[in-house]
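Okay, so here's just one chain, in structure tokens, the form predicted alone.
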Amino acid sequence: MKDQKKTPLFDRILDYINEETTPFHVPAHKMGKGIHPKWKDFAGENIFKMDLTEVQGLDDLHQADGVIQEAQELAAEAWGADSSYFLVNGTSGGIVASICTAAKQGEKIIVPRNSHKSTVYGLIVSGAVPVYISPEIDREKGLVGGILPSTLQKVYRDNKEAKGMVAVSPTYYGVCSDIKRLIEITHQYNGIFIADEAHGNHVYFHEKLPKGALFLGADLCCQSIHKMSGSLGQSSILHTKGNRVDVNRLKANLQMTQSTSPSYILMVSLDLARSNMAIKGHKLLEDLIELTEKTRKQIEKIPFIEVLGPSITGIHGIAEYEPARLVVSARKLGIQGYELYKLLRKDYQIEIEFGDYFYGVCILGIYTTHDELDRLVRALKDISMRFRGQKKPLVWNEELPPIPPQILSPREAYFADVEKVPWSRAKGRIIADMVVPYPPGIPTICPGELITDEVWDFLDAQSKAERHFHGSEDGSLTSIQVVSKLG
């Protein structure tokens, strides 16, 4: 067992600073001397002294064999991986590198329809061909559920040559699929299982939380440590486990997807966050889970306000619910999640993570306090009183159209000549964009697919109902990017 109290990268950087070496190297601010006085007055000087480059003794992220390697090995032990790699371009860079490692140009890979857009970028860079798999949908709640193992089994039977699968668990909303079975099925077909665990890096440190994908046998696992475990924004880790991954190929792909001038401040934050979670994570999460459960019960008692919780498990492919977040809805008051997002900020000085048509997502984090949660509860109580009876409740129960035919791969669509056309003239064209209506928050159409009559009619109806869209330029469907010519 390694000593998780150790912070090798942080300690070596402090040693370097104390040596008072004259810096004839980048960055140009020369260990803080060139930072604007306003910034230094606010932040102090020491943080800028840590903004270094690959000087002697500080190792090289792309060829790590010193203190960065030691810090990564500590991370691997903390999360139960065989090897771990620091990411300074966020989890998105790790997803792209993982897809490029699992599947090459023209090879198939199974992709959930509700994947993060970084998955599409991975398809574009690698040239891999997606085989889309649809998660279950709770139409009454307007919520994307999990992926059924039986659905994956059928997809693999029809695509035995697929090189693996990408899965998102938990989702933004805390929804977890039956990852254990999905991994088992993927391995039955000799595929590589890539876990997008951006919102689940903390689950390894408390038994009351869902089991992590690495624990369940995932081959590659990408985690946003900054989302729940206290590192700085944009800092993430990519883990590997087992012998299915070509590690040398993965390292090469990480060099392609990461900066050649990686931030040492971001890497130090990963080193320190890992140590903190390994030593204190269980207690921090115990406190957070207790606070969250108490707050969830308080919100459940507020008239016309809903909050997601473990009760949603067992249906719509939802195997488990990750409880260390609060996903609330004021739809019974006729208030959209976007409106709730803005209302909480404007009238109550509460900034939540995200709002869609039905839901507002509150990411809590390990240092959330009772007073902060009490403020949220009081705000929701006030909103319940202020707005009751003013609007009709929001409803959504539409049937999604079939996934349209894929004419081009995402890479081919990306590099094709494109043109912007009015939505009214888009029917029958090959789309170069992704269009994601909320609800339910999964793409109706992805790059390279044909805008069929069913897709056009569905999206047009959603637009007339004033639903919000991700992927289109202005959140509406006034115009769309399509492929102008083939070849």
Ligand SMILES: Cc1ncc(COP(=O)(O)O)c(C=O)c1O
The other form holds:
Amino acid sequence: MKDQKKTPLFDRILDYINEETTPFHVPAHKMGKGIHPKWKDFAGENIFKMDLTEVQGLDDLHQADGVIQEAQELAAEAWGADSSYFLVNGTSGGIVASICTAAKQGEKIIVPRNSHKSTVYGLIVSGAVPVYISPEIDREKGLVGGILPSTLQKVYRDNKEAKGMVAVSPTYYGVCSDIKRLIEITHQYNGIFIADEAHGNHVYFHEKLPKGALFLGADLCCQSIHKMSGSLGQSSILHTKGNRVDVNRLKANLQMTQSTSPSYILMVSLDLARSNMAIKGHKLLEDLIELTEKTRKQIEKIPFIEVLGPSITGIHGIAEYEPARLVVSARKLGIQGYELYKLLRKDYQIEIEFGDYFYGVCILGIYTTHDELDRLVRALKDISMRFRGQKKPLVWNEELPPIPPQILSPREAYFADVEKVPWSRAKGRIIADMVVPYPPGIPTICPGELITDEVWDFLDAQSKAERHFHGSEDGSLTSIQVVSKLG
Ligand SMILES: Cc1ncc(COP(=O)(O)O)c(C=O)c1O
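Beyond the form predicted alone, can we have the form predicted together with this ligand?
Now the complete complex, all chains and molecules, led by this one.
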């Protein structure tokens, strides 16, 4: 067992600063001297002294064998991985590197339809061909559920040569699939399981939270430590487990997706967040879970306001719910999630993570306080009073069209000549972008796919119903990027 109180990178940086070595190296602000005085007045001097580079004694992220390696080994132990790699370009960079490691140009990889856009970028960079798998949809709630193991079994049976799969769990909404079974099935087919745990890095530190994918045998696992475990924005970790992954290839791919001047401030924040979670994580999460549960109960009692919780498990492929998340809806008041998001900021000085058609997603953290949550509850109570009886409740219960045929890989579509056409003339064309209507928030069509009659009719109906679209230029369906006519 390593001593998780240790913070090797932080300590070595302080030593370097105290040595007062004359800096003839980047960054050119020279340990803060060149930073704008306004910023120094606000932030103080010390943080800028820590903005260093690979000076002697501070190791090299891309060939770590000193303090960075020591810090990464502590992280590997804290999360139960075989090896861990600090990411200074977020989980996004880790996902791209992971996909490039698992599947090469032309090889198949199973990708959930509700993947983060970094997965699509991974497909574009690697040239791998996605075999899309649809998560279950709770149509009444307008919520994307989990991936059913039986669906994955079928996809593998039809695509035995697939090199593995990517899975997001928990999702932004706190939904967890049966990751244990998905990993077992992937391994039966000798595939590599890539866990997108952008939102799940904290679950390893408390038994009341869903089991982490690494614990369940994932081969690669990307975690945004900045989202839940208290490091600085953009700092993440990629972990590996087992012997399915070619680690040298992974390291090469990480060099491709990350800066040659990685920020030491970001890496230090990972070193310190890891120590904090390993030492105090259990207690902090215990408090957070208790606080969230209490708040959820209070919100449940507010008329016309809904909140997601563990009761949604057991159907729609949802194996577990991440209890430390608060996802609220005012749809019974006729208020969309986007409107709720704006209203909370404008009238109550509360900024939540985002809103979609039905939901407002509030991200809580290990230092969220009772007072902050109390303020949210009071705001929701007020909204419930102010807006009742004004508008019709929002409903959605649509059947999604089947996934359309893939004519080009995402890479081919991305690099093809494209043109913009009015939506009315898009039928039968190959799309260069993706279109994601809300609800439920998964792409109806992805780059390289054919705009079939069914897809066109579905999206057109959603557009007439004034749904919001992600991926299209202005959030509507006025015009769309398609691949110019082939050959
Ligand atoms: C599911 C999912 N995966 C990956 C990412 C990318 O993470 P990062 O912002 O750390 O690059 C996000 C970001 O929101 C996400 O929600």
